[in-house]
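In the form predicted on its own, a lone chain appears below as structure tokens.
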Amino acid sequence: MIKAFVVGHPIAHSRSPMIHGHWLATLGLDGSYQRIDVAPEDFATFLRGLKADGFAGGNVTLPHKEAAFAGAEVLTEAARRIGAVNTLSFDGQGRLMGDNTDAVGFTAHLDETLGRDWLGTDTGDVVILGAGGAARAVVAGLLERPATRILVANRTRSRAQAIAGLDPSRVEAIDWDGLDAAVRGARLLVNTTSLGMTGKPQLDIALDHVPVECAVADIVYSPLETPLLAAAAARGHRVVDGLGMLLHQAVPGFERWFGTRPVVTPELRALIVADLVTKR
């Protein structure tokens, strides 16, 4: 049996076992995928024991993504660019390899929801709210798209400037107070903060100056329709929820561990949505 995992602290809330368990069952594969709660001070020891414990690899979530980056023996280009690891596996030489699939997860869901040519002929600007690890992954993914400019707004400007370093010719840090002006030319607005998540304060942003052709995305998936997405939908904007990013980022890791590329289906999405509704 091939074994994989998701590790975090805490980890009981993770839907990853449902996702990978669904694929294992529908594909008829002999494998397992489990949650493992590891405190930060024990994470390095956990990494060293993966091979001896018989794991083919696994997913890494908060607060361990940067520690996994530091502990991996080999890093993919995506992991190096984002500076964090969310997927671990072993390469052909038995070395622990760190990857980051958040960027491809975000853009895959964006393409699925809006269409591959969502920017159209008038590429316009993309405005990113927040400058944490998720923002860095989202920007890395969007740099593979023909956006004219990617504007990163954060209350701590230095963090936004650090993300702008991914490609200073296309990514620009802006002040949070400058959002009203920035969104006027936007084709996509993305919230990468935790604001609007269940148990968190709401995102305090007005959409009055956002053009109607601008799509609005939120990486938060609990609740599935955040206050930001509800307000955007009411104004006639196309909206992109956060669940698809979670589902699509899981695909590369599953393929690496179990040797079969899974598909994100309506049935899988419905399974996770039902769980979100039950446990909200």
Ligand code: ATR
The other form holds:
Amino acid sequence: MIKAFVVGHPIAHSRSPMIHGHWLATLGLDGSYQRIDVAPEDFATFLRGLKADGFAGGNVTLPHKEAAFAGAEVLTEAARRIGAVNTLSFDGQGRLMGDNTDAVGFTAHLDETLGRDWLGTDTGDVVILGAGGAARAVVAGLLERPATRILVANRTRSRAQAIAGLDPSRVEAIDWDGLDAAVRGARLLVNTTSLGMTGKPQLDIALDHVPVECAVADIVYSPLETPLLAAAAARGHRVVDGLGMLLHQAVPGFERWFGTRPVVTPELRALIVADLVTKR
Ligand code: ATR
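Okay, that was the form predicted on its own. Show me the form predicted in complex with the named molecule next.
First the chain shown before, then all remaining chains and molecules of the complex.
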């Protein structure tokens, strides 16, 4: 039986076992996917023991993504760019390989919701709110797309400048106070901050200057319809929720460990939505 895991601290809230468990069951594969809680001080030992414990690989979530980046023996281009690892597996030579699938998770869901060619060239800017790890992954994903300009606004400007370093010819840090002006030419607005999440303060931005053709995305998925998405939908914007990124980032890992590429279906989505509603 092939074994995989998700490791984090805490880990009880993770929906990944439900996602991978659904794919294992519907594809009829002989595999397991378990939650593992590992404290930061034990993480390096955990990584070293993976092969002996018989794991094919697994997912890494907070707070271990940077430690997994440091501990992997080989890194994919995406992981190097983002500076964090969310997916571990062993390569052909048995080396521990770190990948980051958050970027493709975001763009795959964007494609699914808005259409693959939606982010064309010369169609306007992408405005990103926030400059943490999630923003880095979203920007890395968008940089794989046609040459749209990406503007990053963050409370702490220096972190936005660090993200602009991913590709200074296309990514620019802007002041949080300059948002009203920046969104006037936006094609896509993405919230990557934790604001709007259940238990956190709301994201306090006015959508008055956002053109109606601009789509609005949120990476927060609890609640599924964040106050930002609700306000955007009420104004007639197309909206992209945060759950799709979670579902799509799981695809490459599953394929690597279990040998079959799974599909994000409406049935899987409904399963997770039902769980989000009952257990916040
Ligand atoms: P992650 O790695 O999951 O993205 P993070 O690194 O803690 O998490 O980043 C959270 C993001 O939300 C940051 O952009 C943070 O802004 P700062 O860099 O200035 O801290 C943003 N954020 C969190 N709380 C905020 C608040 N009350 N107002 C504005 N931005 C906030």
